[in-house]
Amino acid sequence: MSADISADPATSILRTEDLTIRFGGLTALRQVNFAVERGEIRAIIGPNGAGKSTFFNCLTGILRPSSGRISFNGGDITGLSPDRISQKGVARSYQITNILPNATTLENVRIAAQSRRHGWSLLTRYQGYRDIIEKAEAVLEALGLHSKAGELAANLSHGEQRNLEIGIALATEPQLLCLDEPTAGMSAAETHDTMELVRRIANNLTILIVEHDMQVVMGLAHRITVLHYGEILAEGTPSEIQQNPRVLEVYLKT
């Protein structure tokens, strides 16, 4: 089953088109048409095995697609490279934290605002980029994290660790940010404190989630997209989702 894709490209930040990809002989996605409004908070749920690793890895470069087109607005980024698509506007956070233990919050920062204005390289005085510092700066202080500048990233809690990766994200200045599980592990208060973190960053951006706590996705999200076996099964708003037939059936279980 596809999605409603009538929303107007003009508004739509991201679409994909009839997006394919198989693994030998197993289809984990399959013709999926799919379109995020500039601004939306979109959640992506569903069973595990339902294909929404992979989707999140073909919008972002990790996977190439087997057929079907993902636009970015506007523009074909199919088949691109993380860091070309990295480059265009679109940053991802991961399950596993992807943080630099033994490097500083501020360093963790710092490195994702460098790439993103003057090129990467670990031989360059980044001291002489002073809108590097305060770049990073203001995504800590966004964070809640601007204290904690000086300690290791090894030493933060796991809950400041998982929302450190996400100014990792917020320094290479995206417009499309993809947060997956981002609350994987967290307590009740971190998961809180994380959600209160998405609606206030999310003032610019546009922001898909993949998530497994219903409290976190029924909260947070304007529309969520139900994957089941790769093709989409449900699209609304969160009270549409909480009443739909289907989606009881093969999800919620309730």
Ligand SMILES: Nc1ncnc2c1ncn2[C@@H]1O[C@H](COP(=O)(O)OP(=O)(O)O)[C@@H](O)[C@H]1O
Given for the second form:
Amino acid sequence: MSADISADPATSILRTEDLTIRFGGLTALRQVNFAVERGEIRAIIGPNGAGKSTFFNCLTGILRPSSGRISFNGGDITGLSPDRISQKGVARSYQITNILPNATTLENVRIAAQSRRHGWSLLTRYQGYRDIIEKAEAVLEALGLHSKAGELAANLSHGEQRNLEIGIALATEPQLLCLDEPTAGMSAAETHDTMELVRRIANNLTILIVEHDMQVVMGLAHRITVLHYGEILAEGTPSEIQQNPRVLEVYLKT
Ligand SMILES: Nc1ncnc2c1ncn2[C@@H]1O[C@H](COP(=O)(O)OP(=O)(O)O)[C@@H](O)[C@H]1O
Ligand SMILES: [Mg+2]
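Having seen the form predicted on its own, I'd like the form predicted in complex with the ligand now, please.
Whole complex next, starting from this chain.
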């Protein structure tokens, strides 16, 4: 058996209790009880429309849940604005790109770093802040994009742009990083590089990752949560999930 980091509610960094969100007649998440340990890499998998992105949208304040509770570091964050939640240390990268194409690679990361320390509203001031530029440069180093610092983001390859997206989230100095399909549209080689990147940055972080590539998921995650029609179908280590008959049924049917 592989080492099992089980999510103890008493020590978990993030918890949801009966998290539910409805869009009109559709219940996209139904009473989701979820907990993740500090330092864990947790994959969230499930068929299209299962509610994975909606779950991230609730955690990061983009969407307000219909009912239930979300706590982070023991404090209630349910219904807080995205800015407040970001300030508390939750970051996400988007499935659809969030990059400023006409800004340089460094600028993209610098603006995000600045948002953490001074709020998104003060974007154009403090351009000379040394600490922010140093932070941004450290993030580019971690991304392997340092040599592209002065390049316009629009000129980066697709894979580099997706990694920059992770950097933008990382620059806000999160404790919890939510990655929504970070390898979507990547070649096998780019996917491999991005997984190495996620492993590198995982040191002082808790990571939630939505990912379709099962090989990637199985190699990266400590534990896996399977969502299906807005409910948790299964949870466990990669080997437990691989052998779970309910999971196999769902994946074989689609
Ligand atoms: N803002 C929204 N308004 C209405 N329906 C939504 C909204 N966001 C998501 N949905 C619906 O909720 C369900 C879950 O979507 P989503 O979370 O994007 O799934 P996944 O990321 O697992 O593919 C889908 O049926 C989707 O159409
Ligand atoms: Mg999605």
